[in-house]
Structure formats: structure tokens, C-alpha cells
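There is one chain below, alone, in C-alpha cells, taken in the form predicted alone.
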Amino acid sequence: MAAYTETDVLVIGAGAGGAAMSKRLSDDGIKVVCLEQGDWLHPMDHPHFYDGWELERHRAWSWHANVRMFPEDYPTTGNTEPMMMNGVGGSTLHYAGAWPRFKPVDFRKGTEHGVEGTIDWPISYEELEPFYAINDAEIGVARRTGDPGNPPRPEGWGPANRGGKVGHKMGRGFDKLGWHWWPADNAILTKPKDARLPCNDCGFCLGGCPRHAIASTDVTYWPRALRNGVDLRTNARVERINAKHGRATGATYIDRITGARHEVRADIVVVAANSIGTPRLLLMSAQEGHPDGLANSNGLVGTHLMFHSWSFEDFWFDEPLEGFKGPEPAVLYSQQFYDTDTSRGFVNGFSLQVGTALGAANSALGTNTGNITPWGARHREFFNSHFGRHALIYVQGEDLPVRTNRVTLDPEVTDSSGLPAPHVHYDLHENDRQLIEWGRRRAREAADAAGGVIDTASTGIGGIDGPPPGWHIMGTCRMGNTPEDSVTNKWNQTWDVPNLFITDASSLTTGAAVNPTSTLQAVAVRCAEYIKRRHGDIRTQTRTPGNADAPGF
């Protein structure tokens, strides 16, 4: 094996956790390694500079690495497949920019309701305000403040994307229902900041973006980490966490493109592989004293996965709404449901996103939902009356956070690298199945009373572009109160071995019915500034303290 590198904190990740980690203990000079198993993008690989645009995220950019296969890819197994990416930047690489945030009440499912494995977080909505703001500050967001329904935010760095001539007609929908409903919060500029230009509205989001608007975190937080002096080893697939006496000491990675082994040694280690990769590598770093994985004496590794309950709604009107034109996420969101109410026949709730369309030739190929304009003589008269005039309403529901979706080794598959691959297991629960029903019922009043309707088409649950159902992926390593119902403590510090920390989506305890870029960067950066502050007593700690015990800031 070659000779080691010794570093304060190493970082396996160069994501959207990773990224924060890195950037903000760099900042206070703690030396930083950083792991990452994928390589840079450059501005001329994305999809934009050619001509079939519009199919690249059905072929080279698809949000599946299964169908993607490039190199530093990993392939799954099991009845689902997990949207992710690999690379500096990570997922956010492709992501589509939605910035909302938890609201105070997810923090508190377990008390409201508990039901299949529902746990309390182990933090309030008001504690993780500051990282929020923190993060935000950041990466740049755009928003519109003053939104009744959410705790007063701070202002955004550029006003909020404009909402169009869809965000209009279905705002007035949701005016004629007495709905709630606010112009969305996202991680795209409007206006200039650092190197990055603001967007252009070329519709293409969910595909990177060359200009840098999207805040994808290879071009918010790694040029400052590099400025500040972070060792970032890319193509660096990590085989393996190490530990010693209870306590983790770096870990082995290979090098994808010489296939050499190399060893990190680090007072700090910190696992930012997303929902997947997290569990993943915490399993294959089986070794001596944890024989069952690392971080895993109470077997909770990989376990209460969540993707989210999801459904989209396509709904075609009798006149030109121009949804090509601006970004694709969310130009507006109604939580009008967003609470639990029993009554309804299930818990938890779900947000009503309104989102835009691609551009003629996603139109052809059937928008989201699969109404593919067809060939022959009614095609152009199909295409005329469609192409254009499309409002998306998406359903995006919290899912329940059940025991038995989780991620395990498969002793079959492999990666380029001969490791495991991981297996995938989800179904959704009988509970988030009633709920997206019975918002997929809402959305289609939110559009009649937008009026014009003359076409519909829905995904049911899951579908055409959101199989797992949904996009996110959540849990699997997650925060919670006691070694007996979680895999870290509030401080994001591993039950098991005091000085490994797992700060990427893995550690969301619930999942909202939000995106959770947002949530897991403010977990990411508090949890940085925890690492900061009590550097000394991490280094020392031979037991995890509980979160009573644990110094805190």
C-alpha cells in the first residue's frame, strides 16, 4: 500500500453535505481531505450544447446510474431505482434548484402521530433556523418573502424566479379555490453572484446548467474549499472506513484510474455518500469489533429509507401559457394540505407544486405523464393543441419512514471496482398511497378552477419520469434520541464510534413534503460548526454522549 496522508477531518463525498462540511471547517483552517468517487464536470458537458438536448436525460443524463453507466458510477439492485449522481457536485449536478424548507411541525411527527416507525426529531425547526440562514447566504437563493403559511426567512439574494404565464393561471386557480399558495423558494439566481451569472431561462434544469445558476455545489461551495485549501481527491472510490479501538482512524480508497490503494488517516471522519452510498459503505466497513458494518450494533444501518410519495399531473388548457420558457422547477407551491388531518383517512400531508415543461420535443414525447403526441395524421393537429399550453402540478406527499425500505449489500453485483453493489428495497405504505389519491384529487380541482382544461394526464403513483415513486432520497442513517432508535445522535455523531459523523440525507430523521437540499445543507453546516467548536473534545471522546450529555456550542 502506498504511504498515508494524514489530515484533522476526512470528508467521503463532494456533494451537497460534503461540499458544506468541507467549505465551512476549512474556513476556520482545520486541514480537510475529501473523498469523491466521480470527477469534475465541465460547462461544455452538459446536455444544452446539443441538439437533442431535450432526450440526453433519457440517455447520458439520466437521473439513473443503471441506465447512465459511467464509470464512477455503482449499479443497484432491487425493485427500485434511486436517482443519484456521482461527481463533484454530486446529485446536485442534476437537480432541479427547489429550495423550500422543513416547517416546524416535521419536526415533530413522531409526538403528532408515530405511526410505522415515526420518530421525533432530535432538533427543533428553531434550531436549525440559523444554519438555514447560514446556507442560504451561501449559495444564493431566490424567494419572495413574507409567505404566511412558513416562519419568517430571511430576504433572498435575487427575487424570486418569475412565475410566467403558468404561475398566473394557476395562481388565480388557487385564489378562486380561498387555497393557500406562494411564489417557490429556489436555489437559482436571479441576479448575478460570485463567477455565476443569473438564469436565462433556457427551461432546461434538471440537466446541470452551464451558466451556473442552479446552486449546485461545485460551483457555490468548492471553489471557496479549494481557496481555502482543502484536498479534494477525485476518482477516489472509498473501499472502506477504518476503526480502531472503537474509534475511526480514515479510511482505504482506490483510485479509479490507476486502481492503486491509498490510505487517509484523519482525527475526524465524516460520510457524505447520500441515502444510498452512506449505508452502503457503512456496511461493507465490516472489520473487527463490527462485524454487522460500522456505525450498526442496533442494525438500524440502511433502514426507514424515504423517497417521498409522488405523483405528477399534467394539465393541457385552450390557451398558450409559454411553461418552455423560464426554469422548470416549482414557480409556485400551495400547502394548503399540508398538515395532518385524520379525517382525511390517512397522516401526514403533501405540497402542490406547480412546475413548467420542457421544450417541443419532451412535448412530443408525452410532457411527464406519457401522452405522446401520436404519429400519423392527428399529429400535428395533437401537437398544435398541446405544445405550449401545459401546467404541471406535482403531488409531492412525506412518506412514511417504515423499517423494511432499506438498503442491504448485494452478494451478486459489483461495481467497476469489485465492491458490492447496494440492493434497494421499497414499497410504499397503504398510508401514502391514500394520500397521494386523495391529493391527485386536488390538483385536478386546482386546475378546473383555473379553467380551460383539455387535457389530462396523470402518473398515478409513480410513473413515466418518478419511479421509486419519488426523487428523493432520505433516511437510512438517521438523527434521532437514543442508540436504541437511531444511528446518530443530535450532533450527527454515530452512536457507535464518537468521531464518525454522516451529514448528507441520510441523517433526515422524517422527510416532509418538501425537497431536502435544503434541510440536509443546514444539517450539514450546523453540524461543521459543532465540529469546529469541540474539535478537542471529539479527539478524546471514547463514547458517544447522549444528546443530554453531548457539550454542544
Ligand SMILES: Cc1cc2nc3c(=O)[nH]c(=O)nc-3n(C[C@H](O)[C@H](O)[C@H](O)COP(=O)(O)OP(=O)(O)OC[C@H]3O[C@@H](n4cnc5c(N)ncnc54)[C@H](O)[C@@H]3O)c2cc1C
Given for the second form:
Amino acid sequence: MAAYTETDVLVIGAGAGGAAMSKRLSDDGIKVVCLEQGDWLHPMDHPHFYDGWELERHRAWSWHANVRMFPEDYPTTGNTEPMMMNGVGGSTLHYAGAWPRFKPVDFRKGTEHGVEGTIDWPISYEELEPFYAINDAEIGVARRTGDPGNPPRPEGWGPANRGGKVGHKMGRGFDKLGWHWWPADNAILTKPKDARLPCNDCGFCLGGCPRHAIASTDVTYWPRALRNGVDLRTNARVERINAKHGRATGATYIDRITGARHEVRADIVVVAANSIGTPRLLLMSAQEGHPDGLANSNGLVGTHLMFHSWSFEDFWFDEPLEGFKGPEPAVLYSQQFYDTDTSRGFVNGFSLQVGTALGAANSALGTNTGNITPWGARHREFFNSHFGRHALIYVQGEDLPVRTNRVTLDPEVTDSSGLPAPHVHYDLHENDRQLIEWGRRRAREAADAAGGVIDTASTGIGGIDGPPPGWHIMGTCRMGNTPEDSVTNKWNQTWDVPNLFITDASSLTTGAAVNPTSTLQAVAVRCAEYIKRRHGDIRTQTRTPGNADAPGF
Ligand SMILES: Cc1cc2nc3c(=O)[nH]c(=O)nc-3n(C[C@H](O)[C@H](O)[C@H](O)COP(=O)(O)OP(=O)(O)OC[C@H]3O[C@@H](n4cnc5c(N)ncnc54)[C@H](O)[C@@H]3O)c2cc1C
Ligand code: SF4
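Could I see the form predicted in complex with this ligand next, after the form predicted alone?
Let us now look at the entire complex, which starts with that chain.
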């Protein structure tokens, strides 16, 4: 028996990008092995079934790998705490399912301002649009069409999630100001799909959804990929992508249960280990011919990390709003201030997203901003005037892709397999600070226009978990125009290694002012179509073609 497995395509990571890639390729009979360092999540593992569900976010269901410290996690060091999950579904096991798209202008920010190394995407919104549509249909999006602030989108699988009293109130506030707003697109079912149930408004989405209403990839892409015959290997932690004569040959992984090492050989290797895990793996894969890591001859692997800049503005009103009901992502958003207007003193813009709150424990613990219910005489009075009377406005800004915001390897800290931990360095640029400060004032105006504000609190710059909360981890192996400005060409093919592709949030060139997963999955679907149609070319290429020379579909 051979000491290795052979396949057509090896995919590393079973999260948002890796799942979309594996399913799409296997639809056409391409043989796929996918290696995932984590395991499956059982529905009963969700905290919803236990009394302490609201507190579990601070313990076993923490968004921070360094807090929950599961064996499948790897620690991170540095000056910030990226939020992610490791398992079949990746970080979508935790995510809220907010499903906005990037706007056409987001693909042209290099031309628009080019500040701090910002470059244009090598593709346009129009080129990506058909793949957004394919991906939306796969996962089931709830939406209302007709948003005048965005290009047309296809009908959703179901209608938009209900806005509830919070949505109606804040919508009236935006109307009074004459500002754009629209019900949010969410990857959350409002009618059944496959074996998934629609949302029941229990209101605890960021702890995973036990009804499978949220489109995490363990319940969307993976069941279909497995039926297609994808060989998904869990608890398989890749330690190195192997290369020979300038081409990737496969990878070596450690079985986390037995500790044994195995090799998978493949014609094509696709990395989708997220914007921390992917640069970490490429840097760990330094070997003969690639002394600074794989695909890193220009030193750009790990650079231009983006997180989005945030502030969370809590507002309490003089009337019951039932904000504890309904799914947790934004019920509506305003993109009135999305485009660059340099008269404001900064480039880029932001979305104002209106969200709800959790249950009683979260309210008592200060909602999003630490406005804690006092203990003692005033407890009941404060709690009654705050619980269920709250609206959250997130100011979600586009942060600049700064070269020195980057992932490197920590020489001293290791994971449970003895592999080096990533060191993550991130500083908010002065542009982004100004943007958020300006946006915070607009959030206050919107709440005042809605009327009846009795209390406010804010995280200030830095979101709920400042300094910057890294739950949208992007950049680090961006696609671009030339080998000088990026890690991959416009088909996600690394400039150095033609049969090595990167299809997760690492490949995003700019971060826009909206949540990233619909875009990164659209890019992954587009890349899968390319690999399907150009398999023969890619198998024989010894040089990665430039964007103008690449054969296309
Ligand atoms: C709390 C929270 C809320 C969020 N809310 C939203 C939202 O509402 N909307 C939105 O658009 N986005 C949201 N996000 C972000 C979203 O989850 C990510 O954008 C998305 O999951 C990233 O996809 P990815 O493919 O880059 O990586 P992931 O989905 O993180 O997948 C990477 C996978 O690779 C595996 N892996 C890594 N290294 C290795 C290795 N060496 N060997 C084997 N496997 C490996 C990991 O275990 C993981 O499963 C949220 C994130 C968090 C944490
Ligand atoms: S509110 Fe809806 S989407 Fe969120 S966890 Fe509950 S059922 Fe799932």
C-alpha cells in the first residue's frame, strides 16, 4: 500500500472558502481531499440547550481561541486577539450570518485614493456578480430586493428577517434624516431549505445556530460535498505544503488524535485556512527553493491584514422594543456615508448597522458596552428601564490595508502539535480612527432622530473588544495586478507556484465597509470554476500567467 494518498485537488481548511471550493469542484467529478484540523460540531454542543447560554460566550464558546483553548485551536500572540473557530465550518460556526455584498466602488479603491498601499482589485464587481448569485442560491439568503443604494440582487430564498420594533423605530429615525437605509440581507433562513429549519427568533446567533437556520458551511456546503464523494479528513492538521521544482506536490499533515504524520499528493493545492492560518501555513512551509516561505518571494505573505474598524453604540429608549427577540445580526443598515468624501478629513466610509440585544443576563452585564446594571438599591429600577429597550448601532468602517499590520511566526509559542503560533500585529491607522469618530456622531444623530433616548454608552474606537476586534480577518495574501503588489493573480493562483491557490478571506484586496463572507465565498466559487475549466492548463504550467495572459474560463 502506498504511504501517501493521491488526489486531483487538495483543499486545506473546511471553513467558508474551503467548503465552497470542495463542493463546487466535486460537482464535476473532480477528486478532492480536504484536510481540516478541527472536528464536526454536534447540534447538542450548542450552548442554547443549557441555562448558562448567555455566559458560554465568555467560556467554551468564546470567539477567542486563546480563551476557549480547544485542542484543535492554535494560540495567537501579538497585540490583538483575532476571533475565529476551527472545525468543519470554520469561523462560520460562530458567525452571525450578516450577508451584505461589497459595492462596485470597493473594487476600485486604489484608483479612488490609493492611500497606504491600497490597490485596485484585479476584478470588478460585475465580474464577481454571477458567483455571488451562485453562492447565495447554495446557502439560502433572506433578503428584500430593490435597495436603491446597491446594484440589483436576485430574489432571496425567503423574505428578509423581520426588523421588529427596533427596526421600525430606527427606520423612522433614518427617514427623518433623509438617510439611506434598507432591511439587511442575512444568510439566515426565513423558510425551510434542505434539512434546515427557519429561524425561530431565539436571539443567540453568535453561539452557533442549533436549528441550522444560519448558513454555516457544516450545514450548507458540506453535506452536499460529502455526497459528491469529497474525502474530508477531520483532526488533520497540515504542518507543511510540499513543493518541488517550483510546483506544489501536496501536503504533510499530523493526525491530531494519533500524532501520526501522513502525506497527500495532489495536482493542485488550494489553501483556505483563513487570513491567519493561511499565511501561518505558507510561512511554516519554508523549504528548499522557498527560504522565506511558500509563495513569499516578494515578502508579502502575511501583510496588509484587515479587521474592519468598529465602534458599538448602545442606545436605550423610553419604550419597550423587544430587542432580545430575533436573529442577532443587523436588522437594517444605512450606507449613507459609504463613499469617500475627503472633505470629512479621511478616505473610505462606513455602514451603520442596527442590531438588537441578547437576553437578561447580557443586559445586566452591560449589553455591548459595559453599562452594567448596578447591584443593590437601584438594581431593579435600572434593569427595568434598560432591559428590552435597547438598540445597537454598529459603526462598521473600512480599514486601510497597512503593510505593517501582519502575521508572522512566533519563535517561542507552539500549538498542541508543536507547530509555531502566529504572531499578529495590528495598529489602527489614523485615517480609520477619524472615520470611526465621525461615524459615532452620525450614529448618535440617528438615535436622536428616532426619539426618546434615555441612556447611551459606547465602546469608542475599537469595538466591543478593543483594541480592534478581529472577527473579520482579511487580507494577508491578497489578489492583485502584478507580482510586485500581491500574492496571487486574479484567479487566486499564487505568483510563485502556479498550481497553488488561495481562496479564503486572505485573498481579499480591500475589506469594504461590510461583512466579508459573501464576497470571499463568491471569489472561492469563481476560482473553483476556473480550476474546473482550466484543469489541464494548470497541471502543466511552470509559470503563473499574468492577469492579461491568463487563459480565463
Ligand atoms: C463571532 C464572529 C462573527 C462573525 N459574523 C460574521 C457575519 O455576520 N458575516 C460575515 O460575513 N462574517 C462574519 N464573521 C467572519 C466569518 O466567519 C469569516 O469571514 C469566514 O468564516 C472566513 O472564512 P475563511 O474561509 O477565510 O476561514 P474559516 O472559515 O475561518 O476557515 C478556516 C479553516 O481552516 C482550518 N485550518 C487552519 N489552519 C489549518 C491547518 N494548518 N491544517 C488544517 N486546517 C486548518 C481551520 O480549522 C478552519 O476550519 C464572523 C466571525 C466571527 C468569529
Ligand atoms: S435567532 Fe434564529 S438564526 Fe439565531 S440562533 Fe436562534 S434560530 Fe438560529
